[in-house]
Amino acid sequence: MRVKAPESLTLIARAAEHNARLAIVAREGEFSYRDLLDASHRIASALLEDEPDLREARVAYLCEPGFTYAAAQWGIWRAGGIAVPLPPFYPEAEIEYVLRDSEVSRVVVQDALSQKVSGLAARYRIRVLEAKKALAAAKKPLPAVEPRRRAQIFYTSGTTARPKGAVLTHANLEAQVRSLVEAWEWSSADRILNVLPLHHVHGVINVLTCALWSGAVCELMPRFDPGEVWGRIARGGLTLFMAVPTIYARLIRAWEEADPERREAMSQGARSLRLMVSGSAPLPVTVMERWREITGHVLLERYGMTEIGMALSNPLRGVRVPGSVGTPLPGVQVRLVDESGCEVPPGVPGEIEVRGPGVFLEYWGRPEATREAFRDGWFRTGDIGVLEEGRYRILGRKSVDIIKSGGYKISAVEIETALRGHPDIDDCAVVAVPDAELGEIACAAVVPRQGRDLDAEDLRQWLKERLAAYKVPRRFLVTRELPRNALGKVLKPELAARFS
């Protein structure tokens, strides 16, 4: 018998709508809409077993970027479940605190990857379904889902402590996902190719969601590798692509290291996308400008965090400033403030606080951490940013990335964009030393290219006369691997004594 599932989130009714047209693409195969709907009911019906609503349960999913993914993350939502997601590259600690800090009770679970979660699920009498199961269960009616339940959970990256879960209802999904269909102008007739990780909300709602709204089609790989990666740009039909700037270095790597006539087939295939977005990370220069030497494409900078999803971008249609991550999208409302909570005028750095409907609801479990992330209805990122011109830039972290020295307030980030312009560095990290005079200093961990020799003076020199009137490091350390500590911006005492 068939039973119509009731059509109670935009996402589901939109997706009735297109049907038969083709979803998604991956490792598994092609699906359509149709067989998205089909499935996502059957995983939908296994979860709630004899159960009319899950009312809010948290479900963990732990599959590969592909179509059983999405299936499972819309099943959860149908059954009226809080999706959390597990990467499948975690460690069995990493599992385990998100399983015990959301009080999963189920455990969607592809056959290939259920030995990193029975022990644990054994162990906290969690119950598990194999993905291939559930998709094969019978249909049964499904609830109601209110756009005001909670739908999902993302674990933050946790810089200054152990990993938050931060609750996103289905109405802050649907205003993060409506705000990017309007200001990238998404259609049915998009195509994107997705290499993001799909436990943050880059890869989830600024690719997979936004393309399953939109009627388009999201080709999934299980992770990046770059051939693969230019492989699939040279063969054409790609609208849109997204990734972080350490990708769109690896591409330009194996794109210069391509024979000519390889090249121009990656750059004629790159040339056909009609977007090309950058994000996560601030975009250095020099990746810009290769880029656009390589494809045409300016990469469209933008700014978003896990809390708030995107806040900021540049245009889709008008002039991108390098360094830029642009104005507020559509429904977002942005503010720098100082550390009393009073707004900063033009030029002058603050604190970025946003507010508007795609705002996370609160932290799992953390009533006091929600209250202190948010003032007066503003979400306090933590980020300090400078209003120029009318364009947003980012400064750095407040936290790690502000350095305080001699009454000075130096961003770490701007000096690291500078360093990666350098044609001898290859990478760099930028991090505060105590200092008994200054209080803290600016220190720099520099990477050379290979077969490059890096002098501490001749880089001294080469930053002061591109950060004018600005305090540059006072140590350099030449070494051929950033320590794991000094790209996290944090420097032991060891370590610091090494620098020159």
Second form
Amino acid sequence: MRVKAPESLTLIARAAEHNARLAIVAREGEFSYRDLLDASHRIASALLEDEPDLREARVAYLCEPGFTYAAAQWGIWRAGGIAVPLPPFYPEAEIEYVLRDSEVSRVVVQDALSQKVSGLAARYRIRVLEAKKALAAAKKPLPAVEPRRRAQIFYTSGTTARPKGAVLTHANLEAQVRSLVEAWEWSSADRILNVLPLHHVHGVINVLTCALWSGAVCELMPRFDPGEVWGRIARGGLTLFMAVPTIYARLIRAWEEADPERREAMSQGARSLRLMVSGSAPLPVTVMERWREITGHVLLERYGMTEIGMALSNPLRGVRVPGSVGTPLPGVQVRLVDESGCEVPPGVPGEIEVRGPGVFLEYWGRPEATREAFRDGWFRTGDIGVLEEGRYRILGRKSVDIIKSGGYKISAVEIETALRGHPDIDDCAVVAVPDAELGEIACAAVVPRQGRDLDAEDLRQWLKERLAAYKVPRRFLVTRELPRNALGKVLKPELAARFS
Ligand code: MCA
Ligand code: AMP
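Form predicted in complex with adenosine monophosphate (AMP) structure, per the form predicted on its own context:
Next comes the full complex, and the chain you just saw is listed first.
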């Protein structure tokens, strides 16, 4: 019997129209939109068992970037659940935190990764669905999922000890996608290569979801590798590429290291793309310039944040100004305010506040933090910007506790809290130190307890069991005393100077 689902989600309804078109190219093979609809329907059916609707139950999914990832995410959505991505490279402690914080009841796991969650699932009575089995489930009728319902949780680090789960509704996701599709003129003729991790907005929304909304092809690599990316670009056929500045810096390095013939193939492949985008961290003008020299592309820099999606962008057509993040994207309102919330005039720096249908609903389980994040309906980004000649420029962040490394947002407070759990550490401070490729790196100064020794390599290993690898400080300074100000607080900039 053919089971027809009532389609209230536009993304799914559009996929039915794209039907036989190629949707995903990954290590697992090549898959059409029809394959994706079929697979996600089966996963949704397996998730539902005998229930008609998951009613916003949180469902985690642990999959490599690829077809199974997309099928799991869509399956969770179509069953009425909230999708919570788990990065395959997270240590168990980080996975445990996400599972518990978002009160996950089910987890979809890509076969080889199942041992990463089996212990935790047993401990917290979480139902594990192996993707391979779920993909063979019989199709059942699916619920109608209203766009105002919660769709996705992205964990994001901030100034608190642990990351917060930013909740996006289907309507939020749709608004973010529509805005980017319009601004960057996505179409079914596009073909994009994704090398970004799929637990953040950049890879999940800007790349994967925009592609699938548009009927385009999304090629997914399990993770970024400069040689493989250049190889794929040189083969031709891609139209779009989006990445963080560190990835462009690493691609430049690989280009410089290649022989002249290879360089020519790389540059020629890159020239055939129609657009290359940079974001998640400031794009150094040197990277922008060098990239233009070797590929002919003026990178389009845009600005966004997990809680709001993309807010500001340089133009697709028109002048892209180095150091600027352009103007508000379609449907997005942006203002700059002073400490008391009054708008500042052009030329005067202020905190960036954002309003619009793409702005997230709430932090999961944190009503107080959600309230504090808004001022009169505007989301307070914590970033400082200035409006010059009609374009915005990002000047930095309000908090010194937020570190951006390789495009990942890292909380100094989170690392300090983890370090304070070490039996031999008396005190510590984590700071951001500038780095040519990663933008910033996290560095930790640690004070050993009396009579104890601390070894940087041991500390690194100890932290790797507790935090995602990209949060582990690159440098450690074992010191007898941290610099302090009169209030007894650590002077972070002064400390940062001791690392350079
Ligand atoms: C990091 N690690 C990973 C990955 N990323 N392992 C597997 N898969 C990954 N995708 C591990 C590394 O193996 C390494 O561990 C450790 O984390 C440190 O990583 P990192 O410092 O990042 O250095 P790297 O391994 O050289 O990678 C550089 C990178 C990566 C490829 C640029 O940082 C990256 O993929 N960044 C993108 C982050 C991103 O998507 N941000 C968007 C956030 P070990 O030392 O054990 O090898 S969304 C956002 O910011 C807003 C919305 C916006 O505006 O976009
Ligand atoms: P995340 O919390 O991971 O979503 O990171 C969002 C943060 O990344 C923003 O608040 C900014 O600080 C930073 N960011 C994103 N894009 C840019 C950009 N083009 N220039 C400077 N900073 C950026």
